[in-house]
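Here you get one chain, nothing else, as structure tokens; it is the form predicted on its own.
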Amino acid sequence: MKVFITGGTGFVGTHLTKQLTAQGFQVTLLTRSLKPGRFLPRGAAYLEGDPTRPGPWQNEAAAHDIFINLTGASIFQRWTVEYKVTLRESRILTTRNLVQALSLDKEREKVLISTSAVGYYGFHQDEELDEEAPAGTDFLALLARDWENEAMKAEEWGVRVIRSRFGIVLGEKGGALDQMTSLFRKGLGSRLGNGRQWFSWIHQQDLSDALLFLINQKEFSGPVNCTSPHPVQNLELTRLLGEVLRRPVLLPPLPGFMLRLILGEFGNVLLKGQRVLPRKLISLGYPFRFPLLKDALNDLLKKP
């Protein structure tokens, strides 16, 4: 089967592409510019095109069976007014153009995995949130809601749409874990604010495995939380990182007001969070490889 991925050259997409090609899928990665020397596993190829703009790439995309949309500007920086526009357009326009490409071949049976995030639910305290919980009302939640609504338009063409809501993806060579471990290895690790905010996470291997698992669930569509069944609070995350890296946490907590001063509105993402559970993956029988954070950290940080 042929898989078309937007955002496939990023941290998540690179790992997912290796997994897909290893299982015999043909993978096409949309990229804004073709650069010589980029490594690709056998069975993968690049297609040049800007996903935020209609173009010839849409005609080639239409000939695929599985579509995975990973495109979106990183949320991990200060959100200026201009950058909020970038966050929205990178998600909404890409999804709109991808759905338009899907409509060009109505005969082929297709599945679209549209990614958003657990930020869909807004900020919460200790309550457990599953896929039935409503969207929040903050900027990130409304962005995730609009992103998903754009993807759902593909259902008009008979496309099976899976709306995957990612937790923080922990993996090698990139992502949030790289940023956290660099601080801990310098002895600068500490909890954020009061440390009681929940951290919903997933190991990169479980994320790739879960997406492949969902592709094969022929009757499944709708929202699905791609998170570990055991989210942790920031205090526990900090303790486990220090333990696995053998770097004692000696610094006092970083005050919330200082984090907001440095990062602005984005600081709330780190200071609040949500306790999200993957009820649908569990009910479908997905077997998590790394349900516990300590096991995930040991796997990712103790490899030679």
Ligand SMILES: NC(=O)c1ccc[n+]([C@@H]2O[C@H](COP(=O)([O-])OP(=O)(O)OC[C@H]3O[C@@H](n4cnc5c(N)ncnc54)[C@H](OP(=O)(O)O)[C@@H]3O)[C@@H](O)[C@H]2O)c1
Contents of the next structure:
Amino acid sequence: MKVFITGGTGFVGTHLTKQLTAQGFQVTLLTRSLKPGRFLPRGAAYLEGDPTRPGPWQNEAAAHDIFINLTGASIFQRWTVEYKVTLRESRILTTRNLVQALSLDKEREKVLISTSAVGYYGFHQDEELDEEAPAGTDFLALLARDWENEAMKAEEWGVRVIRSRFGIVLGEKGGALDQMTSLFRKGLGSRLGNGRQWFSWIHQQDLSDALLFLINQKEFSGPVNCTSPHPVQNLELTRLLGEVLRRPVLLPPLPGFMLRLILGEFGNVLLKGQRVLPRKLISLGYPFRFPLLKDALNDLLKKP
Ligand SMILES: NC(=O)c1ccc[n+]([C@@H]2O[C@H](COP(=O)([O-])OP(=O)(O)OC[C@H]3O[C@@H](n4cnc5c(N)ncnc54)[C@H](OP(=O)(O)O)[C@@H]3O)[C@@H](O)[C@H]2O)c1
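Hand over the structure of the form predicted together with the ligand; the form predicted on its own is what we had up.
Then the entire complex follows, led off by the chain already shown.
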């Protein structure tokens, strides 16, 4: 089976590519730059092109069976008005162009895995959210909704569309965990705001395994939360990070107003959060390797 991945050179894609190639899939990664010296996942074929623009890459993409869209400018920074445009265009235009590429060969049976995020649901305090919950109304929620709507257009010609909503992905190299642990290792770890906000997360191994599992569920389509069954509150996340890293949390909580001052609107993502449950993955029988945060952190942070 041939897999085409946009945004596959990043944090999630590097791990996923390794898993896919190890299982015998032929993987092609589309990247905006093949400049020498850049780190690129091994085992895949490469195509240079900008997924936010139509181009010759679309003809080559059409000859694949499985499509995974991982492109997106990072949300982990202050969002200026211009950067919000980049956040939207890097996701929505890419999905639009990928869906257009899929339409070039309507004979082939195809699967599209579109990725969005648990930010789809907006902020909900303690309410448990499964795939039936509606989209929220803040910037990220509307972005996730529009991103998924673009992907669903591929259903018009019979493509099986899986709309995966990722929690925060915890992995060994890069991603949110790197940022958190570098603060804790310097003794700067602390609770954020009142610490009651929920943190929906997934171990990178479970994410890659769950995506492979969904590819093999031939009847499955629609939204699916890719999160661990046990989200935690920021208080618990802070405690566990301190414990696993053996760095006692000595600093007082970082006040919410200060975080908003430093990070602007993005600060809300860290201060509010959502409590998301992977009901679909559980009902399909996906066997989580790391359902508990403590085990996930021990696995990721205690390797030599
Ligand atoms: N990591 C998480 O915790 C998390 C959580 C929820 C959702 N997600 C979503 O999952 C997807 C993959 O996440 P990730 O952490 O692997 O992302 P990443 O490493 O930050 O980036 C993925 C790839 O997107 C491409 N890209 C970056 N900025 C772009 C831009 N302005 N225009 C076009 N392409 C751009 C880059 O590919 P090239 O430079 O090779 O073109 C990059 O390798 C993203 O859409 C992200 O929003 C991630």
